[in-house]
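Only one chain is shown below, in structure tokens, and it's the form predicted alone.
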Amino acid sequence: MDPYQASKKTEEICRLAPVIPVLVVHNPDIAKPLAEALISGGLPVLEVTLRTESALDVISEMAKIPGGVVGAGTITKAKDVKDAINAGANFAVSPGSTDNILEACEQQNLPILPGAATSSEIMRLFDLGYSVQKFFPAEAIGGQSALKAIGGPLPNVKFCPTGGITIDNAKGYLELKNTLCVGGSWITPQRLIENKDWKSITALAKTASKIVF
């Protein structure tokens, strides 16, 4: 899959809902009910970060849930790409981008949302054909004002900002012309996961799904 096709696919995914839950899940046994809670709340796109030993098992379980589009986040090396595909991931998300990761995704036909933090990084990815990118870590590198400013000279690049996104600032990002969706973890507080309070998570997802975008 070439970068142009990859970006077309990631744009389709990003337009499915205003918020992509960024998930750090340690127990694969809760993968199914957690995914069902989020999907029923109107957030079908799920990013499972490869930050736990169980992440690939979690992706495998969530990929079985009807209506979900499951991605592997925190892709940091080429091997992660193959592992994500074998687990059933529909797309990849990286905090930054390297030639090895991009090449692996292209060869394995896995759409990727490559991370960028500076204008130079954004321009390089766009030059390669990646017109849809992850803006990370959003709040730490200038937030909404930075992303808006980038849109002036680089109007053809669209973003999914993540990093410090909350229910309080998500709408501001989504109102920007160059923002397709946002990624955030506030929809799945650890206390609710530990208590297996799926109803409350569904309620948070419903609120997030109705943010104007």
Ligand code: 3PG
Second form
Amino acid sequence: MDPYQASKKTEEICRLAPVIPVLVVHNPDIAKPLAEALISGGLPVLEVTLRTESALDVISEMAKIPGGVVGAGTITKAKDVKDAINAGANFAVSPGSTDNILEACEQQNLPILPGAATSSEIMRLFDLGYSVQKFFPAEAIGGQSALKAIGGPLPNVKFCPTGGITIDNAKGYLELKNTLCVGGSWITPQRLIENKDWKSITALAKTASKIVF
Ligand code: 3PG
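Next, report the structure of the form predicted together with this ligand; the form predicted alone has already been given.
Up next: the whole complex, starting with the chain shown before.
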């Protein structure tokens, strides 16, 4: 899939909901109820970070659930792309963008939300055809004011800012012209996951899904 097609697909995914929960899941047994809790709360797009040993099993389980769109996050090398596809991921998310990752996604037809933090990184990706990017780590690199400023000279790049987003600042991001959605882990606090408190997670998802979009 060429970068233009990938970005088109990624934009469709980013427009499904205002927030993409960023998930760190250690136990594959809870993949199904966790995904169901989020989807029923109005957040169908899920990013499972490849930061736990079980992440690929978690993606496999979540990919079977109707109504969900499951991404593999924390893609840092070409092998992750292959693993994500084999697990059933619908898209990839990377904190930054290397040639190896971009080429692997292109060759293996996996849409990617590639990470960028500076104007040069954003311009390089845009030059390659990636018009939808992850702005990461959003709060640490200037947050809303940086993203707004970037939209001046680079109005044709759209973003999913991630990193430090919370219920308190998400709305401000979503009101920016160049923000399609935001990513964040605040919807799935580890305490609630450990307690299998699916009701509270659905409640957090519901609130997030209703932020202006
Ligand atoms: C990540 O990859 O960890 C995301 O950027 C999530 O960041 P957050 O925990 O600050 O929401």
